[in-house]
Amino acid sequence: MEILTSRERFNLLVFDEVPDRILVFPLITNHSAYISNYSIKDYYTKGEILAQAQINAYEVYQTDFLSVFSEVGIIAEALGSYFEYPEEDLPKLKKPLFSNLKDYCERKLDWEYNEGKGRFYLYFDAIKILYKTLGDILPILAYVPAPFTTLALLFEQTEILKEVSFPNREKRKILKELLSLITNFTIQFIKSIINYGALPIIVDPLASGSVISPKTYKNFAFPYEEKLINYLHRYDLDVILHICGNTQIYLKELNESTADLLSLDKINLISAKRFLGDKFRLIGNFDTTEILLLSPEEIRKKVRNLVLKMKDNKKGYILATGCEVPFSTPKENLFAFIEEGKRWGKYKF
């Protein structure tokens, strides 16, 4: 039996207090489908059924905290862009609101926010369950995309990626003035999370330095994650960031940000820890493929290495996948990971 409840070693983390041992933060999202029999569709389109995959998985492998996602659209979807439901994949982008810059300067556009638009009710409806249901000991997490990869959602990409690649002064303003407008609608979004008892966590995959430059994340990613964060602040709640991808050349913006916590992907752990670690509580960053294609042995060799380096960061260290588990992951991987972890994860409590 441990000590703590995950959430009590969360707060005691976000308080700067030393914990029993390390969170284990495998992210777990499809996955949890996948070892309760749900087809994905299910899970992305029925909250109960997400909620009720996320408790297996909780069942099956203790880890430390829920994730309520199904995948970075859903805001997009909520505004305008279409998705198509595949029966056995995550929902694809098959037109966007917009083609270009001129397209959206030329249309009158309703976004009021209303908690039934698009899929918000399959947020609502597993966090409501999941927060009944265990709530009370772990922290339930809520994947909110964060405005620019909404943005890049809205338009075809090629485009938006251009524009926000070379923008003259006259687009720089329109684009600005469509985060902001973003901004507002992602806000009340968060809003409502918060009422139904998650903890939003900002993922912005699409600002990831494997597609934009850090300038381009300065100019038009940064200052829109950052009035997410500020505004949980308000509620005096700890934020995690989260950006899939290389953010190794992010090191500099990313320690201008003002969230809690940061996610990180593709980067070496050791130079964040020696960059970032005296500010943020880091997690990460165990290879997804790995993680997926190793043994058993080959993971646990790994985990131990990682955590053994991380455990000591100054602010606090989360052991957790540098992405989402794949789906067809086999269990045993996962119980080497997680097992791992604690074990060489504890501290002198």
Second form
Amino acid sequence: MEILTSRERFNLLVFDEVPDRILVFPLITNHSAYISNYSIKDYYTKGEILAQAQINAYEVYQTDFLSVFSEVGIIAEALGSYFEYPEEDLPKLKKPLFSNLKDYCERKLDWEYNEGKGRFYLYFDAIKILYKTLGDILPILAYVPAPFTTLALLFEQTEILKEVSFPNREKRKILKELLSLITNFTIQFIKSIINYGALPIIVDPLASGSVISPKTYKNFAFPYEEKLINYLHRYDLDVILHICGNTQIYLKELNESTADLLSLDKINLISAKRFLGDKFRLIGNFDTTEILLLSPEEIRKKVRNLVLKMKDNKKGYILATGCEVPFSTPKENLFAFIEEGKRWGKYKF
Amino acid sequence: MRVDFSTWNELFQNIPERIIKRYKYYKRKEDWARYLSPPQTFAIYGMRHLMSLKFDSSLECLRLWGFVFNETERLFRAKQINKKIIAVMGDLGGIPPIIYSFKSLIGFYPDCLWWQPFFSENYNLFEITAKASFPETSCYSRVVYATFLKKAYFPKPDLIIASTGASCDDYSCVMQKINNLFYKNTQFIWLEIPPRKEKREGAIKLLKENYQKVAKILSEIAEEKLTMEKLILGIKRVNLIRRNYQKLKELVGRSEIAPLGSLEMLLLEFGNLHFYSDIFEWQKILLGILNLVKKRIKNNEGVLNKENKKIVWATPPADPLYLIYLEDNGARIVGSEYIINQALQIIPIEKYKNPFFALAESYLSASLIGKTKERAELIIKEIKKYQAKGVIISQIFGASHCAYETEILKEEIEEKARVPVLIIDIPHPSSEIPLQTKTRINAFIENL
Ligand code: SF4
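So that was the form predicted alone. Now I'd like the form predicted together with the partner chain, please.
Now the complete complex, all chains and molecules, led by this one.
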């Protein structure tokens, strides 16, 4: 038995203290359904299944966080985009709420928040169970899509990406108004999550450098991420911002974020440490393809290298995968990742 | 108004940012020194019990809750800004006035961490103590050993002070085990506490010598000379807090409608011990609540029904849920004897030239250094003062020291004060009170 629970370890990290070891956090989401033999559809439509899958994953892997996440459409769906639910795949955007900005301007919308909208129940039911079962020893992270990602899922994606990339003055105004409405709605969702005992983690995958330019990020993603972060800071919570994909091209913009922990994906984390490490606790960023495909031995070697180079990050470091652990990742690979992370991530305590 | 967990989340939305950022500890300006957070913040960091409690809806009390629950972080921050941390165990009241006479010292009571398993509804600390061979049949305060081992609840102290002699037997074992843990690296001193039955002069002399010894060591640690003026100033500051608390307790106990809930009162009473590690901020928080209570009394406002029956509670319930349950079911707590009588007394500095004598004299009123009958007298005094209709004594399941006197207390109180006494056991941490205990509490209140 380790001397600290994951909660105690995380608390020390956010107090700027050095815990017994780094926290280890492969982003296990629907992979927990895989090892539990649950259908993916049950996982993303039934809170009790999502919770049980996470509990099972914890029992198998002994990671330091629990994750409540299905896919990034949760808010867009609550706002009216239509998703279909395949049996063995994640929800798919079937019909976005709007076809284009003109369509948005012509229609009146119901932006009123309530907890019964869309699949919000999935999160709340899962958080309640997880909090009651393991909330004393493990932090529960609930993934909240940031406004830009939700915006992209309210429209035909190619349409909206065109609009945000080359907006004229009028369209910029409309986009900003829309993003503000999404932000307010998202804040209400965050408020509920907080009330059930989970720590919201802001995810903005469609604001990735693989999808948009630094300029678009600065104009349409960053300011709204910041509004969510500010809201969470009112509670004095430590805010995690996760951006998947390539963020190398807007490191400068990221450095202006007021988040406390940055979870990064496709980036040279070791060199990013020099630039971001004095300000942020860094989380990342083992390649998710590698965790799926490499042998356990290769994984061990790479984890060791990453941990030894990152564990001295000034504001602290959490070993994680760059993004979600792929659904059918072999258990042995995750065991190798976690064991090695814990072994090399020890501090003098 | 008393509100539940979710309602506080709603109310918190209306608090402007400038107010949230206004309250900081250690007179610091940095953002990390903020503490005005709603119960949700602490629940997210693991304090699960908060979801079942009820809270006063005032800003003053939000400040109180935020401050109390921020203490662990505050202690780590204290160390980070080069303050020296002094852990005081067992004495409960006599040493902090000396510690807080130094600029760079912060004193705290690890003893108070016995609440931790209850607030987090978690057994981990008990599991650790079990591994270290603590028996199940000892006080919950044994978890303090586990908190020392974990180093996650407070930074490594620069000095640990423990007490022996007329001290709690259960806690004495805990302190001995902690002593073994820290033998090599941390300065650890034992102080002897005399029993009250010893000749008064002898007891005062021993305590005075103890305090002088502590002051000398503290002076070395702080690298600061402790002049008599500084000590007197420190004691005056403590007296101001104790006086304000006394006023508050009287106002709350005597008012027709309870202007403050019993859980907030318990937090305030325990604030007399070590001021939750920041005496200056604590002073302001207490004053804010005192003014709030005065205002409420003037406006005839309260947090409970007027009909709630008055009772005195003896021995602090390790689990705060019991206080809420009691209030929800028709009672109110007007008086208390939480075994820290020594921390509630005004230190008589006017009476002595040497302030160490004053500290020693005030310590002689300690709850647990005399006969059980004397503790019963303290409770009876509270009953009479506030015209209470009954007494509840909570026992720690498996504890020996204070628990073994419970039956004697009951006999004394029933005979001398002629009010019924209910004894309840506080079981291990849980999100619910056992049904049987609920029934007993309900029946007791009904019959008052
Ligand atoms: S509650 Fe009683 S047994 Fe426990 S430490 Fe205090 S005096 Fe000792």
